[in-house]
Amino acid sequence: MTDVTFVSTNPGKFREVQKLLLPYGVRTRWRRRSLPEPQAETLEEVVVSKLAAVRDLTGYVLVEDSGLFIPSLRGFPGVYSAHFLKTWKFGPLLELLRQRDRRAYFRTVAGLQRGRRRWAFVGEVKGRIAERARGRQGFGYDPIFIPEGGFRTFGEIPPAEKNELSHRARAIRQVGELLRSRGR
C-alpha cells in the first residue's frame, strides 16, 4: 500500500480524496494545515505555490485547489471561489446570475510531490447554477452546481455518486493511477 499525504484544512475534502484513492491501493493520511492562496491567475499559480509550501513533508504529498467558472460573469468567481464563498456566500451570485447565462464548470488542480518531483492532474466538470440552493451534501458551492445532463446540484447528490461525476474525482483518479503505475 502506498501512503499519500493530504494537505488541507477542509475534512469534506479529505473524507473525498481517501475514499477515491483506496481502490488504487493508496493509504491517504490528513495533515491539517493552512496553505498560501496567492492572488493568481490560475488554479495551477495557487497548487505550485502550496506545494512549496508543504515542502517540509517527506514522501507524498497532495494538494488541491478547485474553483467554480461561470464565462458569462468572465470565469469569476475562479481562483476566488473560496474567498468569495467564505465572505459573500451565495446570495450575490445567484443575483448576478438573474438575467445572464447559468452554464459553469468545476475545475480542480491537484499537485502531487515527492521530493523535487512534482505532477500536476486536472480535472472538470460542467454544469449550470442553479436559482436557489438546494441540498445538504457536500460542501462549497455543491448546492448550486448542477452537473451537466442532470437535475440535481451536488449538495443533493449523496457522496458515492458524487464522486462518480465531480471535477475532484476526476483529478484524483488521476492520482490513483500514477501511484499505481510507479508500483508499491
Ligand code: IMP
Given for the second form:
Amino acid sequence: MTDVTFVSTNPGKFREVQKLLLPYGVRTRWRRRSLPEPQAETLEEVVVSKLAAVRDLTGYVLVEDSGLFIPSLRGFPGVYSAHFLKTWKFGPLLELLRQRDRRAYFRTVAGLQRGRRRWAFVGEVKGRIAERARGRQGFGYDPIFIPEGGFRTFGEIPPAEKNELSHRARAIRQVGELLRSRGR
Ligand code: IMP
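The form predicted together with inosinic acid (IMP) is what I want next, because the block you gave corresponds to the form predicted alone; please supply it.
Once more the chain from above appears, this time first in line as the rest of the complex follows.
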C-alpha cells in the first residue's frame, strides 16, 4: 500500500478521492486544512500555490482544485466557482442561462507532491446546465450539472456512478496510475 495525504476542507471530495485511489493500492488520509486560494486565472495556478502551502507535510501529498466552466459565459464561474456558489447559489446562473447556450464542463487539476517532485493531472467532463436544480447527492454544483449523454444531474446520480465519469475521477485515476507505477 502507498499512503497519500489529501489536503482539503471538503469531505465530499475526500470521499471521492479515497474510493478512486483504493483500486491502485493507495490508502488516502484526509488532512483537513484550508489552503490559500489566490485570485488566479487558472486552476493550475491555484494548485501550485496550494502545493506550496503543504510543503511541511511529508510523503505523497495531494491537492486539487476544480471549477465549473460555461463557455457562453466566457468560462464563468471557472476559478471563481466556490466563491460564486457560496454567495449566490444557483439562481443567478440559471437566470443568465435562460437565453444562452447551456453547455458546460467541470475541470479538475490534481497536484501531487513528494519532497521536491511535483506532478499535475487534468480531468474534464462535458455536459450542460439543467433548467433547475435536481437531486440531493454529491455537493457543490452537482444538482445543476447534467453530464453528456444523459438526462440526470450529478445530484441524481449515485456516487459510485459519478465516480466513474467525473472530472475528478479522470484526474485522480492518473494520480493512481502514477503511484502504482512508482511502487512504494
Ligand atoms: P474548489 O476546487 O474547492 O475550489 O471547488 C470549486 C467549486 O466547485 C466549489 O464550489 C465546489 O463545490 C464546486 N465543485 C468542485 N467539484 C465539484 C463536483 O464534483 N461537483 C459539483 N461541484 C463541484
